[in-house]
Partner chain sequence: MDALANLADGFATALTPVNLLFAVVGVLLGTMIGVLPGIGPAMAIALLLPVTYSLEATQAFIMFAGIYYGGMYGGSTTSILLNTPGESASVVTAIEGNQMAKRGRAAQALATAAIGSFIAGTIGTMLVVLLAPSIVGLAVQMGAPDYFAVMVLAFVAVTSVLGASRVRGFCSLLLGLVIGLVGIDQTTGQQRLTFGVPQLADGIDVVVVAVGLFALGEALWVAAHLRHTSAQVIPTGAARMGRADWRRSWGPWLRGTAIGFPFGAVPAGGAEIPTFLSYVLEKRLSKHPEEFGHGAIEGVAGPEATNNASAAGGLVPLLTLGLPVTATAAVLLAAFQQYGIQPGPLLLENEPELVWGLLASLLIGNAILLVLNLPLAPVWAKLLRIPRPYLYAGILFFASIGGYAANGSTVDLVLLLVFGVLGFVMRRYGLPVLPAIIGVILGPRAELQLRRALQISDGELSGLANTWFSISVYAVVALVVLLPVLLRVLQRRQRGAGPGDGTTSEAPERVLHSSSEGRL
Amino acid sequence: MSRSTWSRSAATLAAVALATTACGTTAGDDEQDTAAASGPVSGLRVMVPNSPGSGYDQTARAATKAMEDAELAETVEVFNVAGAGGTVGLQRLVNEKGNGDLLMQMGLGVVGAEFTNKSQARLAETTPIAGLIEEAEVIVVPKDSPYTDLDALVEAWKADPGKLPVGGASNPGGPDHLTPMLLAEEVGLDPTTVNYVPYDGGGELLAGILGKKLAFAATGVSEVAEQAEAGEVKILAVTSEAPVEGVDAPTLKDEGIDLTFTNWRGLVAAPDVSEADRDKLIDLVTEMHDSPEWQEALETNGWTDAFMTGEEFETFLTSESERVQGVLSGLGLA
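Where the form is predicted alone, what structure does this chain have on its own?
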């Protein structure tokens, strides 16, 4: 597959999910009903491997709120362990072998950080629980940017890439980094000349955009949608196959650039958890996914449902690791 067609479509993920709606690696419907009848899960902690306000943080807090509001879990603790593109948190999780009360919110960024940071801890050591969502990236500029459309930005970028810093809320290898690299390649710009500035989370990135420290940024829709609606920033394009509802911006393809790209997020548990704990966590997340509270969260945040569990999610993680490693090798980063 060429880099210009690197995307995870909702249809593909839905097809995968059809094979797993019965959660072949977890309890059946009767067992899930029994689990639900036993009362809410207690003592659960969810680690976010980057800063408050980031896409991971938003997703984890939305998921835990849905669990609590649906009375599937009680007093879930969400905490942040930022650093090294998520691999500091990954190492913390790997050190918690056998801990069945701990989940880590993760996604494509952690996959890339494994390679670029040469992490000793590996996602392959963790216990895959579920894929949750996918989300389009956006190309965004400050509200008074001289670049009022994507054509003007790309023209200036190609003329002098070093003078147009592009920011992202992920380290090299993460989705906000891969987006401008793939975009550069597609418009005929050498990706190695791109002046990429990494920020540790969406909050810091937004400050960089609003403070005009960046010519433009690549980030998830949900991280700037509110500011775009308020007129504080302008979204020039979205990276998804189709336009994003509620976002007044064309797709890259609408602008004549043959590139689609979407980020995704999911949950993993510590290594070597018991089968019973693994099934408990998969059942909990499955019931959360099916709840009206989570469906509302998807709609509110503009996320695409990309649910899969257990072994199917494990297969997906392996595939994504191979894909990311191939892209980063082409950039000389892995």
Second form
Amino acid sequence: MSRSTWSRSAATLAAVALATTACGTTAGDDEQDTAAASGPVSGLRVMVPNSPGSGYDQTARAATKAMEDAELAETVEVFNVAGAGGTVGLQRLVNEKGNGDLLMQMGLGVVGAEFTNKSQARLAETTPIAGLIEEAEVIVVPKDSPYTDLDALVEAWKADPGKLPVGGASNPGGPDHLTPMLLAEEVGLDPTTVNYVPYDGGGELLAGILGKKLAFAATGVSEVAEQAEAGEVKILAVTSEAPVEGVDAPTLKDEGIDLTFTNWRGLVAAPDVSEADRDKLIDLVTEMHDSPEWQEALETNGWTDAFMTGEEFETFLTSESERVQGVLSGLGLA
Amino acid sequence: MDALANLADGFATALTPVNLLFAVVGVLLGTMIGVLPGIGPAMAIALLLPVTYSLEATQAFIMFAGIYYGGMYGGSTTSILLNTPGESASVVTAIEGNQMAKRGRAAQALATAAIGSFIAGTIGTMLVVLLAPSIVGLAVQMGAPDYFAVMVLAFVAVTSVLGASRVRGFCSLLLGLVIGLVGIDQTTGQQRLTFGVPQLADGIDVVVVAVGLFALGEALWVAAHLRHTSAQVIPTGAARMGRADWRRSWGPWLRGTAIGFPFGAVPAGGAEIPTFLSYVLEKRLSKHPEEFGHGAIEGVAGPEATNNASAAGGLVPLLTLGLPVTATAAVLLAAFQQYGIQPGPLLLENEPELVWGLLASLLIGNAILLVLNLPLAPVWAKLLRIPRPYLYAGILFFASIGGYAANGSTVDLVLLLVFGVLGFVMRRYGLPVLPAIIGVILGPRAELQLRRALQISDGELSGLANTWFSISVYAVVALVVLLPVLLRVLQRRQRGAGPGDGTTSEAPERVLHSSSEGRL
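Please could you give me the other form, the form predicted together with its partner chain, since above is the form predicted alone?
And the full complex, kicking off with our chain again.
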């Protein structure tokens, strides 16, 4: 949250600065001219590698809507190519080599699916454009759980991992599966002994926590924030770098565990797009990010801004990919 | 009756002319989209979500309510008329519904589906209004052992739809179980029977299997025989439900509601299994079990009421806990979030106007659906007077659209053709189709719940029967299995004692009879 506050104030500052220069001189007009010369981008398509209504779908539709409303792009088409955790869409993107008018919405889940689905197409082949948002994962227990803090939980977990089933709303390779595995590694527990129980979506998982079927669960903060506020569940820790606004829980680092891990979403383009197309797409997404429409979308959806572009995003993708591969190969999944 | 007063306020919100117009538009859009096979209410709402962006929250939800019920109803229309279920919850409807249509009773089938949906939807929504806060606590107590026990019960019930030949029935069921295995194993992440095709990694959509086996298989079968048999025109019977139809429908409507609602309200219940249980129950209770498989109206009335009641039940965990337990509820949740509303324990306190407005609009949407569709039923039924070559070409066309639309994947089209050929071959060799589809629906769920239960108990077998609910279900299972055997033994003894005494033989005969009936 702190990052989004920061960028919002930065945006305000920039707007104020622009306004001041526009009042004093004609510099503002020049800038507008160059913007008008390039004009709104047309013919852009955004592929969502899973079904309508999913998290990726919402992100892509919010982003394209912001592009259209801010008049950065004309009639962007969003389409869904669902299947195999996003790798069917990934294959499609890789087949579109050199297509500079196509973006694919993706995120941490696709990185994991690439390994668990033994995908022929690799994310490394694609052209990274931008990281958009992130969401902290949480370690959550039912109310009245005997584990009132993370230390107590970890201690019991290390003593008998089989007896402490941990739930998550993702299949192996997804964020909720990777979180307890990384946590286990960090506290010196063999990930293969973790008793991970996958659920179909956040709703079913939440029922498992509320019904006290699970010792604890790892899931996205938004899935349980409301229940935590109502006192139905207890969040023991968040996995992000900084504490999450509105969530009364320490970070893993505060608890002495050196692990930060968030679920993130971003955009990639087809392999081998020309430098000009790549820059065009990065500029477009950057302008979209700076638009008030996108900032509003972040707020209504409760998304945390995690904007980065080009090289920075590429480095991030590579390191995430290595990290995920490390965990999954230890479990025989990659 | 605080809840009823709140509901009245909800009606005040929803019943303005403009809002009513949105409800009508929603119902029309939902029915139109729901008629396309492969697009269920969840997909319909997801696709139409952007249309409502510019509306204010109340109007958007009124429209959703219309789309929701319209989509549910549209799915059963194609099931009945074209043997092409629009979504997995109306697969069971196709069995008797299409047989009725073939006997010139399509209008009655559509009418009983519409009225049953209306009654179940209305009762279900009222139950949400009155009971939501009190039953939701019970619902989350349901865990994997309980669900698995229900699956065992469902598997036992399957034996009564295996058809005349048990061997063939079991072959068909096993075929379905194998099809259900395809995809990535959720627990371990390993691929099963995917043959390196990434599109198979998510498993095969039940709709694709059902449309392939039912609609395509039959179209091919008819095409193969049409040359040899003279084309008989499908008779068009009376346009309205007769007195006998009413008498035979109201029981299934109410029983269907009673079965469907609790399944919808529990987190892993869904709408498929209760429709199927309703079908089996109606078959057992019917005074005309011999009509099952040949167009028994109970077999349409029950399941159609069930799937609507289940849909209404799904609102309980969504509104009170923010738990989306069905695909449709998940999309509704996304819609809520678009308006910055977070369903959960605090929703009723924070947004009472919206919740009661939504419940009121569900009731209104339901009523509008009935008003629009009841007069249309005979019109729809006339579709079947299209000469058979054109009709079946149309079915193939719609089936293909459905196969493609479910996931937008060409691989599904190929699968659809494969299952069409399989359906043809199964008909040729007298294998009933229904057990295969039940296998596809039940198999993966039973496996998931079994493994989840064992995971949670860390491998202890006792973890499968450690709740009062699971134990009682197993007791029912034992009864269902043992009762016919017991009755048979008793009957034999009675015959030994006094052959003239036939007064008590009616009930066991019916049980035995129904288990040997029901060919597809």
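Residue numbers count along the first chain shown, from 1. Each form is matched to the other, and the largest set of C-alpha atoms that superpose within 1.5 Å is called the rigid core. The structure presented is a predicted model; accordingly, all values stated were derived computationally and were not measured.
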Core-aligned C-alpha movement of Thr262 between the two forms reaching 2 Å | yes
